[in-house]
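Consider the single chain below, provided in structure tokens and representing the form predicted on its own.
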Amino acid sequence: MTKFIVPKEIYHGVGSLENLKELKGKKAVIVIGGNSVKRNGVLEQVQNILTSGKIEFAVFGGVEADPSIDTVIKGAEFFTQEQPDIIIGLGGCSAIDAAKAMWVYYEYPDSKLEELAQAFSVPSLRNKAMFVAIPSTSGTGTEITGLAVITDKQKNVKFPIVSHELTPDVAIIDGNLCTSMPKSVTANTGLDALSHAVEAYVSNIADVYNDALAKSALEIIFENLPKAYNNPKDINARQLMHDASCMAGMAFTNVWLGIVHSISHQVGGVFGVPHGCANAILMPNVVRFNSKATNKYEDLAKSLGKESSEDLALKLEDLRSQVGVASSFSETGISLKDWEENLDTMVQNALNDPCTLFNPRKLNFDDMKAVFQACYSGEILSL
């Protein structure tokens, strides 16, 4: 017996931001990243809708890419000062992930990041506030998931906090919020969503509910990512990418992910490679590695008009190329010296990452290292 957990309310479609007026509460804290949601007017739209609903608000800004535990603690202190009963994560993955972690620390101030990650759970939430997620990028699916990735800058490690308690209460999936994304962000976030679909589909606890969502998300992304990349104002492609990201998120939050994410958490934490870029570099070789343990990649290949797992790997490489993303970690500017100095630590941390538990093929230190190395050099993995 398994459970399928998603937010209580999901509003989707162009213009669905207006559904914020349905919220019940007295005060919201809106967590944002840099200035993009200010420049494009999205923050003002949210504020106006809250005002029309007679909900007070305060804004916590400045969440960085790969949000740090220091930022999370500062945000939780801001929450304690403002006492919101609604928390709104607005923007890209970093803002929403940070808001989720702030939520935990708001309700449980003595929490410890590494302990939360190792426990694979958090204490019961919603004692002080509910959570609303409004993504402005189409990739992470964090608006729908029980996952937040937070970086310990001192250790150069990304820690995934994983618990269904973190699943937002309300998610708003409005393609209008994505039209100002730069092409590089469109590419990286779109490929991130694709990695969620692929890894959820082959998870060692996958089921028919999640398979249907994952496969449909993959088909939509292959069709619409190039359109959104080449024509940013194509609102139909934008909404479909936003929906596909959400669907892939629904899939993976219930059956989790695999070693694409175990590895990208480490490479991103140490070298700052954008998460979607790292996932796109890793996917083809991870498909090759895992295909020794599952035939489900063939199902995905067939949904794209192909036959074999190698066909799928090649299709992934081709899509990656179409949207201008690097094909190896060496291409991202990581020197061989820096790579080798950090490699063994990254490998061990990837083995310890919770996502590794759900990979369809079990692997040891040497196996994991071989995947790292092939993806650094851009070689085809044959392990």
Ligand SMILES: NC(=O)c1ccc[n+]([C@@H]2O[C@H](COP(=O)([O-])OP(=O)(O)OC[C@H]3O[C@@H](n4cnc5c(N)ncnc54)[C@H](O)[C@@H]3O)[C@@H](O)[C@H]2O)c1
Second form
Amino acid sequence: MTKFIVPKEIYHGVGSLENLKELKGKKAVIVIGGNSVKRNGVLEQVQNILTSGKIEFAVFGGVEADPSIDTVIKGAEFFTQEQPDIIIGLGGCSAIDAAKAMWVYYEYPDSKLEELAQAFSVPSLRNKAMFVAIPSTSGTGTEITGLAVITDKQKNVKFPIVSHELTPDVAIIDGNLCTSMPKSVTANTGLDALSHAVEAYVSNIADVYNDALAKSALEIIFENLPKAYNNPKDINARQLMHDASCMAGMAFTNVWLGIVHSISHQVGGVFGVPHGCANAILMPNVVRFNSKATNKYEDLAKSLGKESSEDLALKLEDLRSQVGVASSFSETGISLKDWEENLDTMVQNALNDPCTLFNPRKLNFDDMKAVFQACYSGEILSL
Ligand SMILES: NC(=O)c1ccc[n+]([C@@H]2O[C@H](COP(=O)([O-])OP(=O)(O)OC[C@H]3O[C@@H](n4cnc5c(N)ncnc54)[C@H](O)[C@@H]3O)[C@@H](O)[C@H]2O)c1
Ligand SMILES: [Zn+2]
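Take the protein just shown as the form predicted on its own and give its structure as the form predicted together with the ligand.
Below: every chain and molecule of the assembly, starting with the one above.
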């Protein structure tokens, strides 16, 4: 027996932002990142819709990429001062994840995020506020997931806080918000969504519900990511990418991910490689490694008109180069010296990452190290 959890309300389609007017509440705090939602007019649009619904609002801005514990604490203090009954995470996943963690502190001021991360549990939320997620990147699926990724900037590690309590109450998937995304963000986040589809599909707890979502998401992404990348204003491709990211998010929040994410969390934390870029570097070799333990990659290859797991690895490499993403960690500018100095710690942390538990092939320290090394140099892994 298993269960499938997603937000209670998902509004999707071009213009679905308007559904914000359905919210019931007195005061919203809108959490945003940098200035992209100001520049593209989306913040103003959200404020106008709230005003027309007679909902007061305040804005907490300046959440950085890969948000820190300090930012989360500052945001929670702002919540305590403003007393919202609606929290709106608006923008890239960094802003939305930070808002989720602030929500935990707002409801439980004595929380310790790292302890919650280790316990895989969050106490019951929604005593003070509900949560609305409005993503402006088509990648992580945070609008759907019971997950918030926070970075400890002192220790250079990212830690995921995991609990279905963090699943937003309302998700709004409006492709209009994505047309301003720069090409590199479109590429990295789109490949992140693809990695969610591929990893959820082969998870060792995968089931038919999540398989259907993951496979469709993969097909949509292969067709539409190059379109959105080459023509950022192609609203049809943007909406489909946004939908696919959400579908891949539904799959992975229910059946988890694998070692692409275990490794990417380390390389992102230590070297700041963008999450989707790291995943795209890792995916082909992880397909090769895991294909010794599962034949499910062949299904994915077939849905792309191909046959074997190696065909899928090659399709992933081809899509990655079509959207201008690096093919190895050395190509992202990490020096061999820095890589080697951090390697054993990253390998050990990747083994301990919760995603490793759901990988279809079990692995030891040497196996994990071999995957890291092949993806640093860009070699084809044959383990
Ligand atoms: N919560 C989850 O389920 C989950 C899953 C995977 C990864 N993550 C985490 O998510 C973070 C990455 O999030 P992300 O990939 O969405 O990137 P991001 O939120 O860090 O944004 C990347 C950059 O793009 C800009 N941007 C975002 N939307 C834009 C738009 N429409 N127009 C112009 N600029 C825009 C942002 O201002 C930022 O500079 C990482 O910390 C990663 O570890 C979370
Ligand atoms: Zn991811």
